[in-house]
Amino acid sequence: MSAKIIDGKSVANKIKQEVAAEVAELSKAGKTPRLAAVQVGENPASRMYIKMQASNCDSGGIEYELIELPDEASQDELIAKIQQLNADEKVTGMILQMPLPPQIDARAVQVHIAPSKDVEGMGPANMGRLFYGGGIVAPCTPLAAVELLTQTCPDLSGKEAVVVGHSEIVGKPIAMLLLQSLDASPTVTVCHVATKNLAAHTKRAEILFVAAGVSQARWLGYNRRRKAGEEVSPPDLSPLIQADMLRDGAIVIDVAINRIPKGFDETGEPLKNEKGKNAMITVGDVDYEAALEKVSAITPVPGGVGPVTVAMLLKNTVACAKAI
């Protein structure tokens, strides 16, 4: 078996130009679609995230607008912000760019955002709405990757459904996202770290969702200790979900993106390259070159399900438009 490639990039030119028509007749309308991002400090991970935003807005006629506080705002300063763009009416959508400096409560802040503003879709309300079954928006990340499955298998009716990951912003989201039919939905079962013999549930999986960036975490991990000092074994970073822990051609669905040296050398320094620093990949949760050769449809990392949910974001901040 040869599977097919569930390419993220030609879902999110699609979703990108419904969302610019929809702009264009918003905008004939008076009513332009205008998201702020409010950025407190300087982190180049989060600019490269806040270029690709404006690049994107722009491309879909979305107006951007950038808000940079200082690394020593206090959290009430960034609060008195936020209320503050709750009030403009020209803003339509709002976006709270992460990470934020330690002395601010992420989960403090996010809660004061407008739930019509909330393009993430991560406040309270808006969770609590897709809970429900309702609401304009959900979190970017698993809309993306419940796109991604139903524009491969449009009929989820009584599939076994396993998503393997329960954080707060993805996996219990795509859990509730895959329940929202009444009478069509698959049966969802949730793994997490407490789960005992993943592959037991994983193997009976019509439907894969990996979500649980393990091999990340482990490298953090390790990197973290060595740094403090720590004698430390370089970590197994291999997949978490071998070709062996998946089920005859299912649907592999990997949100993961964990970005993981090539390997070690013996002294437990990563690789490096020829500019002399550490040799880094991406890849997912999932084998992804042995699985090829097992599931009927699996999603690459990178290329799957990170284009979706930049195109999500800007679908969300039209729903918000539209709303208002």
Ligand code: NAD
Given for the second form:
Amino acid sequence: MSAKIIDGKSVANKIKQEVAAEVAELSKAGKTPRLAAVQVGENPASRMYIKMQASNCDSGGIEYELIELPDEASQDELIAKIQQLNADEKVTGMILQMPLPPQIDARAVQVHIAPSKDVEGMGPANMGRLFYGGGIVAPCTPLAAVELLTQTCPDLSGKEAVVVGHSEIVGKPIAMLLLQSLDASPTVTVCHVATKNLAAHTKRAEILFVAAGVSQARWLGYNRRRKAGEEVSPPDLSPLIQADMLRDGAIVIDVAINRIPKGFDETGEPLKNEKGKNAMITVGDVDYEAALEKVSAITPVPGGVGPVTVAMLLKNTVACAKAI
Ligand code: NAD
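What I would like now is the form predicted together with the named molecule, since the data block earlier showed the form predicted on its own; can you produce it?
Full complex below, order starting with the chain above.
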């Protein structure tokens, strides 16, 4: 069997077109959505994310505003800024860029974002509505993962679905989204780091979501210990889910993004690229090439869930703007 490759980019483009049409309607009515992103301190990874947010908002007709607070900003200062944005009628949505500096407790701050402006759907009110069903928004990555599934397989009723990963931002909300229908949901099993015999669960999955990020976690752990002067051997960075752990004909949604070295030299140093930097690759949690021969459909990494996550952020932004 050669699997269907679920193309996240084309799904994302379609969602973005729909978003742009809705934004045009809102703008005609004088209600152009405006997204405020709050960044505390400097972080190269979130800089890239901000750039991507700004350009996506721009092409979708959404106004984008970046608010930068210094690295030493206190939790109270950040909460005061969030409250100011809550009260600002022009701002229809808000994003708090992660990670935050160590003096700030992300959870303690996130609760202050007005649920109607929480475009990432990660505050407790929107998470709670996900449990009950019928909220304005839900977290973007789980929405993206489930969208890619339902476009491939619209009838989930009674299917065996397994979710590997139970974080609050990915695994648990995926399970909740799958259980939204009262009479046509799949049967959902959630696996995690303490699951005994992971393969026994994944092998019976007709639908498999994987969001663990194991290879990257191993690489980062190794690098930390190596830099601290410990004598350690390079870790096994092979994917968590091997082909023999998959059911024939399964649909696989690989949510993970593992940024890892291509390999190591005999001294344990990552192999270098032509610029003398670590030669890095981006892979998911599933052995993609081997899985292609076994499953009926699979998302690639990159190019699967990632692009749709960005599109879902825009969709949530419009949903919040319409709800005001
Ligand atoms: P997390 O570290 O918060 O959670 C990891 C989860 O994996 C936990 O539930 C843990 O119990 C489970 N896990 C760890 N090792 C395991 C093992 N050996 N067997 C089974 N389960 C195991 O991570 P997260 O924030 O939920 O992210 C998960 C992955 O999804 C990461 O690779 C991350 O980069 C990716 N991600 C992708 C997007 C996207 O847009 N595509 C967005 C967010 C996160």
